[in-house]
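Quick heads-up: it's one chain on its own, the form predicted on its own, in structure tokens.
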Amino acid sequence: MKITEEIKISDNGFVFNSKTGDSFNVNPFGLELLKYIAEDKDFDSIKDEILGKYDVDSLTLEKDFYEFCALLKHHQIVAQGDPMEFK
């Protein structure tokens, strides 16, 4: 999964689309997950950090994971494709 080339972020959680002019604003921990997936870092690499970093469990996050991932799907955020998908 990639960040389309045509998203802008901000350090502050900004998300704008100069391709359909739609911006968003993310919380921090959705920026966090932005900044690994424009890291090209693969799901277990993700998951390794955030369930160091964090009090959740495997599957919460693997849940919470993929629906963040279909939102950024919908929103032209990212390219089409399966959410455990990278590169």
Given for the second form:
Amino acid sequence: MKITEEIKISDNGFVFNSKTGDSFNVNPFGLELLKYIAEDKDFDSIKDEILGKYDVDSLTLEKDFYEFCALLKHHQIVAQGDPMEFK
Amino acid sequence: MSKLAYEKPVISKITAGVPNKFGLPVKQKIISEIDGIPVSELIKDYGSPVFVISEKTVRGTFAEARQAFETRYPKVQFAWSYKTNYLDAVCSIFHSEGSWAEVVSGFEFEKALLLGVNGSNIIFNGPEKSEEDLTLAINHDACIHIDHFDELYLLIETTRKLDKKARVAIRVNLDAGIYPIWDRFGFNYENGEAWNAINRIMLAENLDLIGLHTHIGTYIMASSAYAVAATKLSNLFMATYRKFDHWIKYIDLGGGFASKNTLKGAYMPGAETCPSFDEYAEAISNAIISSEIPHENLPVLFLETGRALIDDAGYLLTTVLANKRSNSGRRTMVIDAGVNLLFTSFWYNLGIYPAKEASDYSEETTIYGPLCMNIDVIREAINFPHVQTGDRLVIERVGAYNMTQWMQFITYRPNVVLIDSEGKTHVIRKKEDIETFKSFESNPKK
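Beyond the form predicted on its own, can we have the form predicted in complex with the partner chain?
In what comes next, the whole complex appears, and the chain from above leads the way.
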């Protein structure tokens, strides 16, 4: 999962897609996740960092993370990685 | 080191469109307690979902309505509309405040009698009255509001059989500027049908015409319509006196006052736009007092308002079952109370609020009930904060019609709890269980 080239993210949670012209608001925690995703971290390493920092259980985080990812995909903020990455 | 507070990650598209002139609410409203009792405690004790009725609110609202009318008109009598909420405990509160009973079926009539209402303080409305029902009403000296000519002739026949007199009124339908006109009930004013009915009743030896009744519709936002209706009934009242030298005893303006719920499609919230009791009272009282009726012969003004008296007192406490995303990315939520319990969700945008502080971020959400049916939608679009599975929500203004029009469908109907004026809780209708249904059925195959 990669953030597409056209996406610009500001430090205050404003996200702009220069290809489609769409703009988005993201809350502070969503912004933090976006930064991890931009650094190409996978969920397990993101999870370790978040669980150490925030008052949240592992299952809630997992559920919310994947829902957030689905939204990012829906809004074309992230593109699917290598479809054969399971090989 | 303590950990940071967690908040669900949210991303929302910024859409250009017509800006909301009201802006966004500064703070999300929460309802954490009802009459001082925490929502969490009510659910712990009585389950989820659970209907809660506040006696304090019922009595407060009734006092407000009574004051509005009694300070403007000398003779006012309320009659509690059973069909709006006929739980015994609710009816008893209204009767203890002095309300008569307004019933529309033999079943409701029996309920009123069981609650100790004197038969002569029962108004019997509605288009469905069997000979058996009429006999019951005549024997108890109730006020029978005749709906149509067939009923009038059945009543004449029944009084002859019983050799008793019946106290009657006619229901009149009229053009008060509210469309469509509810002309399916009663006798029409404009085409002279109501006048014909009055003439026939005055000629019947066993019928005593004591009232004129109309009910112009439901959720009427224009108080002026009641003034038109009151004027037309006053005209019939005087015409009856002039022709028959007979003073009718009461004029019944029915119900239909709007509650503070917001109708679907309404631009402004109901709480901001619905007329107050004072506005309705002013329109009605002024029309009767300004009519030709001499002051010493003013009729008693009957009111059968239901919705506006009980809606605010009812809450439905519910629990979040799931947060989901539709395939278009839209946020959806499933709660444990569906349209089977919330008949009014078909025409209102019901107010739904979290029971505790929730996320500061909100998102347009569709709220579904738990039924395995596509129609089970409680709110199609509501700007709602992010809540977790298991969080409690409160749906407000559900006191009218939901506890009578609810359906036993797919699941059981829940407990109904009354918080009395002293703040004590009472189950006033028990949650159904499998035994409830076993008692209705018999199975010849077993």
